[in-house]
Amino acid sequence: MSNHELPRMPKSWRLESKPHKFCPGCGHGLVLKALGMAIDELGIQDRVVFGCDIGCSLLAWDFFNVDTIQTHHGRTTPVVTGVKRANPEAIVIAYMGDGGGYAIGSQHLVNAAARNELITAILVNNTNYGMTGGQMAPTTLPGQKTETTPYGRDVKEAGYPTQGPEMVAAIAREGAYVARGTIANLKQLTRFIKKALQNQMEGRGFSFVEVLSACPTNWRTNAKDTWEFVEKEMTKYFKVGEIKVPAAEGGETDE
């Protein structure tokens, strides 16, 4: 049976609908809600197995009636290849927070995209170390205060934020998938987590998806200007779109 006749999977493999652990607004939800659409519609949940970082990541570790494994900080992407690996008819999910995938885990990731493993890595850019208190991450924009940095990042200091996808796609191999989206955007950040997963069940390349996301409780920020945060400043810096395909692929620009 080919990857595109996977049948679906009965209802009693489905979790009952339950609130999700991460502070109110937090954006982690909705990617998790797009990265499950995704794997319902591919039909694939009883080959999935999904490793999460820690830090907020953590919380979705019984998320997704899958396979699940939680790995030390920073190392999720080595344990999911090690996984593929050994079983090369598993499809591997690394999903890790900004800190864990651009800071300790930043070897891992470009290195698996040097190798062209076979693997989709999800990655949620909230600006900050969320789950320790919101202290300056790699991504963090110039001239944001965080617990770290409380008159703002300066750049000749700390230097820019790192601009990961746009880092991953200048090493990754032909074949590899790269994106980023936002929480902004559910239906363009479903198509791109899809498209990730079924890169590496074709088995053509390394996949990579960053996600714009929201951390109201480290931004002390209300609702209004967390989603302004979110949308405005966010993508000056960080472009929402598409940014590596394989040949085979169309390209598809922010929407």
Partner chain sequence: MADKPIEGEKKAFMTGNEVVAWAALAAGAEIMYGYPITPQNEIMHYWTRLAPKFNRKFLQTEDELSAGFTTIGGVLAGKRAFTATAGPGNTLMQEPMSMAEMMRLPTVVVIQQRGGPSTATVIYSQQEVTMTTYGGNGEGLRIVYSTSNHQELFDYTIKAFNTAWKYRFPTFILGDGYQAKMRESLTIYDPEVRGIEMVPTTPYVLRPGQIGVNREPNHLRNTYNTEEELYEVLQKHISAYNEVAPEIVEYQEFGTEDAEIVVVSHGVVFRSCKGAVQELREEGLRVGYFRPITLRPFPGEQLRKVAERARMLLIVESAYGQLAKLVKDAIFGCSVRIEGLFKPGVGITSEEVVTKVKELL
Given for the second form:
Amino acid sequence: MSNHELPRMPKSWRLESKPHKFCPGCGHGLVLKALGMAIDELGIQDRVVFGCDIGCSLLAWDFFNVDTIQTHHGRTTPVVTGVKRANPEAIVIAYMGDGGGYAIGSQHLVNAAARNELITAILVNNTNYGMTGGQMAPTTLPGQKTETTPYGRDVKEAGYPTQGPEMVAAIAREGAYVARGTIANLKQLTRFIKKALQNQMEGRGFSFVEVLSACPTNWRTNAKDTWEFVEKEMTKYFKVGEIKVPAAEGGETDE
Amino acid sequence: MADKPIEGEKKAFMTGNEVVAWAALAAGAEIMYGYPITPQNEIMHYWTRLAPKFNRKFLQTEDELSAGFTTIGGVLAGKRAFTATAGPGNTLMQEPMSMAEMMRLPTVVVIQQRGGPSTATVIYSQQEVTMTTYGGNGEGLRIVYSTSNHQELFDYTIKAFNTAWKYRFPTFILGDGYQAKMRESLTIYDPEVRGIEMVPTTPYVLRPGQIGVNREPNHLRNTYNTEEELYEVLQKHISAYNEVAPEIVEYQEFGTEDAEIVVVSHGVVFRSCKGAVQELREEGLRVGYFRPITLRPFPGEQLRKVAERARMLLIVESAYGQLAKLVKDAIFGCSVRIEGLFKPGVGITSEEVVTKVKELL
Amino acid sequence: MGEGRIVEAFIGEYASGKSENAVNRALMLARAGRKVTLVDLDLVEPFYTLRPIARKLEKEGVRVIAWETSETMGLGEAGSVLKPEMRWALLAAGDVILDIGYGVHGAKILNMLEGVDQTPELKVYAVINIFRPMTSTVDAIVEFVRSLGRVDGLINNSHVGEETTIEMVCQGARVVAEAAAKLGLPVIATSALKPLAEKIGPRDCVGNPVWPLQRFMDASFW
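For comparison with the form predicted alone, please write out the form predicted together with its partner chain.
Next comes the full complex, this chain leading.
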């Protein structure tokens, strides 16, 4: 990974709230860096309404110098949908975790995608419920130990990890943009997020980016193991790349 | 595109749900978010028929959680936004409305009560009083108007938008299936011709200006880290609520100066009670009525004065004591005898009220 | 009333008085000694219209095809459920009066009935109350009636409930007549509650026959 040429801090970040509230080694900071750079590059700071969910994503409530609404668990998608429908000039972002997007708020994600809402959803996949203490999430890997799968996720009992972007891509219509990025490739992630926001700005359709992220606190991993989990374990189930790209655009895979 | 949904004022004959749609239009509501549930559907049917003619919007959501949260989004964008629901939908609506309560967002929700608990009947009830006044995991910092006829449904729907935006507490119109579907005449009007000024709305997000130059970004939240932090916020909200409550409270009373029995009721049941009290008065019996129009804030002081004079309160409702709970709470310590005519999920006629009063006299 | 078979469908705006007119029309025919079947085709609120008054009508000799309360259990909410007998209603012997609910599909509900093509005597009447905002002006009525699909005549049922005056009914008659002329349709009648109808007389201010209405629907839920 060569991130040395990236700015140390995006302009749209809020200086007063730094250092941020996430755990050391948490992936959120990187995702929000990619988002901040995308906002800066597009020059849209004054038009963005950033909604954040409950779970660790709520710690982003004062992360940016943009209008921010911290909502309820799973309900960020409808809140920003409501804003967008009432004010089509707004560029709205729903920022959530895997529990918020794929479990408690899955009906909102599915239906926003089906309606091709002009919103951008960014979902951070760290394979567990972080803020509540590391329980099984829809994205927990088979065999992965969490506080509610003490013997490892048994797929016979708990099913397989949710393939979120694939699900959204299956529902979304032409014009939608769906991708899965990773904190292990920040330049690519920034590109995906930027394209997602542009998709909204151009009025093409729904946009969704899942991000493979890290939760060393609940994984109980050191730096090396953390990166190995993100880059080697998670990618076994979660393929990084663009999954649905509007016809006009032209896709990109991670090969 | 027509300028105004209603020019001047005119006599009309409609169902209650249509009344709500017309009133919301007249009030300048800009967007409705909704999910189908009986008996409120015609609010959406008429809103969707009328809205495009007056450049208003509609979004049909995936459920009532979404209807409530998108309404919040509309309000945050600075629009007069509303939704309507009933019964199990109202149960789901409590989650978004608790957020509105915490963040003091001027949402407007129209409830057309149906039978409960659970799916029960689609017809009629007054069993959503507790939930609408005190639902959610909070303190009931809401404003709830209980209407009894179509004219009130029209007047108070318009008023609800103003109350919400003036005081910034989530505001509810509490109707019911009978009011929703009943047909009766009323006068519909452009609020302006009645001298009603609509309280201007302001956006919470994307205010004019440039961040870092001439505006600060707005960071809105409902989560707090510490007990102290939450306590401080709630104290502020609660004292703001208590301060404005006396201005908001509305009620009607009749014959309470000398009444032995005061009949207490709200909503459509008040119609039966009013009729019954008039009939009993004509027979020379000392009976009066007290009708809270706002169930939250509740006209407690006013009722207490009535209760201190009367021998007995007869509480009449299509629920098993939900209004009674509000009444008892408001007049706690008063020694007046309390009787109930409780018929959960069932309509109540004035004959039944007359009979009950005569039994008690 | 004519000698031949009478088949009429009453259609119109929500709460325009369709059911009231359909019920009274069926009664009018039954009282004239004719065999009549009244069908509740209100698919928007099927369980709330004729159901509560069906027994009363049957005593008056009107055969009613509508859901019974006891039959509606388990059919869910106020769902759009067509009773199998309804589909075959046009094939009944004698006169048939159809009460068609409101909704964006207008007269299309007739597509769901068997034998529409073989029933040349079928007439579709739109019931209009000018005190309903959606049909309060000539232009609004024209736009509305056109949205319904097939319509063969208009019925003026303008009223504001108990407070209705003769002048209001007459105002309705004039507006409906003007709309009918624009649509190239006849006005079949003006209907009004019996006491008011008696005051108006057999013809209204523009010469339409007056049908007196007996109130039934207040006995129904709404």
